[in-house]
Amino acid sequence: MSVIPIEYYLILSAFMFVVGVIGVFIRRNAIVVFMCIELMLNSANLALVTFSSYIGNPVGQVFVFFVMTVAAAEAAVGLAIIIAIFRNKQTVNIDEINIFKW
C-alpha cells in the first residue's frame, strides 16, 4: 500500500486557494465570487486536515468540522443576500450593484 506524501496535499490546497483568489479578483459575477470564496475555505480545510493527520492530533479535524458548519451557514446567508439583491437590481454583476448609492 502506497502512502501519499504530505506535499501533494499541500500543493493541491495551495492550488485550490490560488484559483479561488484569482476567481475573486477576476470575475464580476457575485455567485462565481461566492463560489471562489467557498473554494478558498475548502482549501484551508484541506490544509488543516493534512497537518492534523500528519501530526496525529485530531484537534485539527474537529476544527475543520466547525469551519464547515460556519461555511454552510455563511453559504445560506450569502445566497439569500445575493437573491435579495437580484430581486431589487435584476443583476448579479458586482460592477452594477451599488446599494450605497444615493
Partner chain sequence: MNFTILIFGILSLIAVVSSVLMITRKNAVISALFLIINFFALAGLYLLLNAQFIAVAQVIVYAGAIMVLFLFVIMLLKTENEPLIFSQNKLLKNFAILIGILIFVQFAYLIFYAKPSNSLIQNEVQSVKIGTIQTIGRELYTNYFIPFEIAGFLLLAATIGAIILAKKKFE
Second form
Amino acid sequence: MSVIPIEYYLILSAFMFVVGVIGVFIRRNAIVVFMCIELMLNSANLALVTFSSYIGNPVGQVFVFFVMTVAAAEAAVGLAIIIAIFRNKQTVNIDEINIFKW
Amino acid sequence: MIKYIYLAVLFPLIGFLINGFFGRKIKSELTIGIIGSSTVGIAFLISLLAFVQTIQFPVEQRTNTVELFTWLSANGLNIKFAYLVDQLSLTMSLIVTGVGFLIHVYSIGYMHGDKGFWRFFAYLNLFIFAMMNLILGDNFVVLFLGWEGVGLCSYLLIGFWYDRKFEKGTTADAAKKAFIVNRIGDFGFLLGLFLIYQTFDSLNFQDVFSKAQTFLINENTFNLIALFLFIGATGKSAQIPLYIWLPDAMAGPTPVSALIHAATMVTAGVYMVSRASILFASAPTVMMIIAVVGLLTAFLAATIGLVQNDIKKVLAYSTISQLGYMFLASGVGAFSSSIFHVMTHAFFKALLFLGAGSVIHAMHEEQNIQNYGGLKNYMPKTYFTFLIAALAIAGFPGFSGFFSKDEILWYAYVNGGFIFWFGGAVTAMLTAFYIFRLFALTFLGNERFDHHKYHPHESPSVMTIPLIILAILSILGGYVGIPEIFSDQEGNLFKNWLEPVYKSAEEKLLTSSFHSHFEEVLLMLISVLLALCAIYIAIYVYTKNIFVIDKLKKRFVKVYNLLFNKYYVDEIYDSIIVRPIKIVSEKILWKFTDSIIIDGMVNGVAEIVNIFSEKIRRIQNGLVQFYALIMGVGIVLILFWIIVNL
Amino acid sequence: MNFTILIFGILSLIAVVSSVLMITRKNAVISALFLIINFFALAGLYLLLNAQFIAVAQVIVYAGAIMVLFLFVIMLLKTENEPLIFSQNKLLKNFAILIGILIFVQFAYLIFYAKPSNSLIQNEVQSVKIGTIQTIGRELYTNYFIPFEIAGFLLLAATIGAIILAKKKFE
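Switch from the form predicted alone, shown above, to the form predicted in complex with the partner chain and output its structure.
Following is the full complex, with the preceding chain placed first.
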C-alpha cells in the first residue's frame, strides 16, 4: 500500500547527516556542536529504522534502542565535560579551547 | 618411563624456577639445598628407570624418540622439540644427573653461609636443565640450545663470586674469558650446523646420519662439516687451541669446577663428536686432526700440570689432559672408549675436585699446595677418597681409570699406530706423576702451614658422603668395561651396550688389522709399570727428598719457566690476537666506522626528519574542528575510492 | 495513498528546514528548540514506518530527556549571543561546507546507484508486527539480553561519571 520508495528516506537521512557534519565543522559553540552530533545520530537512526521496516527484521530497531542509550549516556557525560571546561576556561568556544597543540 | 623422559629435563628447570624466583625469600639454606638436590635426584631416578626399561628391550628397539612439540617450522625447515633416548644419551644422562646429584648434595655443605646460596643452586639446576637438553636432544638445534645453555651457566658460575679477586683481574674477567673463547668455538659449531642443513636438508640426527651413510657426498664437504663441528668441540671441551679458558674457569666455586669444568659440561664436545660419529668417520682427514689435537692437548696439559702450585689449577690441567685422551680415542675411531673414559673420568675427576674443595674448605680458601702438607691426620676421609681418585686417574690396575685409559691406549695403538700409543703412555706417566705430586704435597710429608692461621678439620658428612660414594664409583665404575681379554664370554659390556650407536661409523672406518692378545697385555704392562714408577718417584721425591726437585729446577730453569708459565700461550694469544683486535676495534671500527659513518648516518636521518617535522607540526593547531575537517576529507576520499571501484 | 506521500513530504520538509535552521541560529536556545522540532518530525516519520515503539522512545528520550538536559546546560552556562557564530576563518568555513556537500553528493550517488527499492518493498503487515513493543521487547530480553544489561551498566557509569565531572571540586 505504501508507495514511498526507500530512497526517499535514505536521502533524507543522508541530508540530515551532512547538515550535522557541517554543523560540527563550522559552529563555535561547543553545545551546538554537541547538538549537531545528536542530529547525526538521529539521521543514522532514521536509516536503521527504515531498513528495519523495509527488510522486516526487528534487529534494526533494537539497534536504534541501543543508539539512544548510548546517546543518552554520551549527552550526560559530554555535557558534564562541557560544564567542567566552562568552569576552567569561562567559555565554551571551541576556538579558544586549543590546548592540544604542538 | 621412556615416554616421560622429559620429566628428567623438567624437574631441574622447576628447581631453577623455584630457587631462582623465590630463593631470596627462602631463609633456610637446607630448604634451598633440598629443592636443588632433589630435583636433580628425581631426574636421576627417571633416567635410571628409562635405562632399566631400555636395557630390557631387544637391541634394535633401544632407540626411542620422544616428541614434545614443533619448535620451529618455516618453509621446509621443521624443527621438532624432541628427545632421543638411546644407549648414548641414557649413559650420558645417568652420568650427568648421578654425579650432578652428588655434587648438589656436596654443595649444601660447601656453600654453607654464602650470601648467594640460593643463586648458586638456581644456576646449578639451570645447568643440569641445559645439559640434559644437550644430551637428550633429537636434533642439532636442541643440542645447540643445550650447548649454549651450559655455556651461559658456565659463565654465570665462574663469575659467581663476581666481587672476588682472581689472579690479575676479577672472577668476572675469568668468566668473560670462558664465554668469549667458547663463543669462538660455538661460531664454528654453528657454521657446521648451517653446512649440515645445506648438505642434508635436515637437522634431525637420524635423518642426517642415515643420509650421510647413503648419499654420495663429496669428501671435502664431510671434512668441512666435521672440522667445523670439531672447532665447536675444542671450544666447549677445552682442546688446543681453545683450551685457555678452562684453567681460568677455576675462579668459580669448587663444586662448579667439579660439575661443569670436569665431569659434565666439558665432555659435551666428546659427546657431540660421539653422537655425530658417522659424520666424523666419513671425514678421515679430520679424524686424524682430532687424534693429533687430542694427543697434543693431553701431553702439553700434563706437562703444565707438573709444575703448577694451585691445587685447582693442577686439576684443571689434568682435566684438559684427560679430555685430550677422549679426543684421542674419538680420533682413532674408538668412540665407545671415549665415552667410557667420559664416565670414569666423571667419577674420579669429580671426586678429585670435591676432595680438593674439602681441603680448600678446611684450609680457609688457601689453594697453594706448597702451603699444605700432612693433612691426612686431620681429614682422614678426604685423604682416603682422594687417594682412591688419584689411583684411578693414574691408571692403577683395578681402578676405573685403568680400564678406560688402557682401552684408549690400545685403540690408539691398533688404529693410530705406535706414536699415538707412545704419546698416550708417556702422558699417562706424567699424569700419575703430577697427581701424586699433588697428593704427596697435600696429604703427606711435613705440615708446612701456619698452625696459628689454619685449623684444618674434616668436612661435615654432607660433604664426605658424596666423596665416599664417588670413591666407590671410582673403583667399581671400570668393571662395566672390562676388556675382552679378561672377560671371556660376555666381552666388553660397556662397548656392547654402545655398539649399535656407532655401528655405521665403524663400518665406514673398517679397521680390521689383526693384533694378538699378547701385544695388548704387553702394552698394558708397560703403561702400568710406567705409571707405578711415576707414582713411586712422586711420593718419594715429594715426601723424603724434596731438594732433588730444587736441583732439577735450577738445572732446567728454562724448561721449568716455560712450563710454569704455561708455554706463554696466554701471552702469545694476547699479543697476536687480542691486542690487534683491540687496536682495529678502537681505531677503525669505533673511531671511524661507528663514530663517523654510522653515527653520521643515524644522526643525519634524524636531522632530516627533524627539519620536516618542524614544518609539518604546524598542522597540529589544537582546533578540534580542524581535525574533524581533515577526517571529513578522508571520508570523501574513501567514498570516492569506493565509487570509482564500483 | 497520496495522503501518505503528503504526510511524508510535510514531515521531511520540517525535518530538513529545522535541521538547517538549527545550525544557523545565533542563539543556542533557539538551536535547541529547532532540534526538538526536528526530533518530533523524525518521530512522525518513524510512525510512518510503522515503528511505534521507536517513535515513542524518540519523543520521550530525545525530545523529553536529552534536549531538556541540553536546555538546562545552555541556561546554566549563560552563553551570550556571540557575534561570530562560525569559525573566523572564511576559507576554512567554505571548505567545510564544500566537504559536507561532497559527502552528501557521494551518498546520494551511492543510494541511487544501489537502487534498494528494486529489491526492498515494504511489507505492511510485517512492518507493523516488528514495530510493536512486543517484538522488540522479546528481542531485547532474549537474543540481546547481555547487551541490554551492559547498556544498563553504561547508563549507570555515565550517571556516576557525569556527577563526578560536574562536581565543583575534587576531594
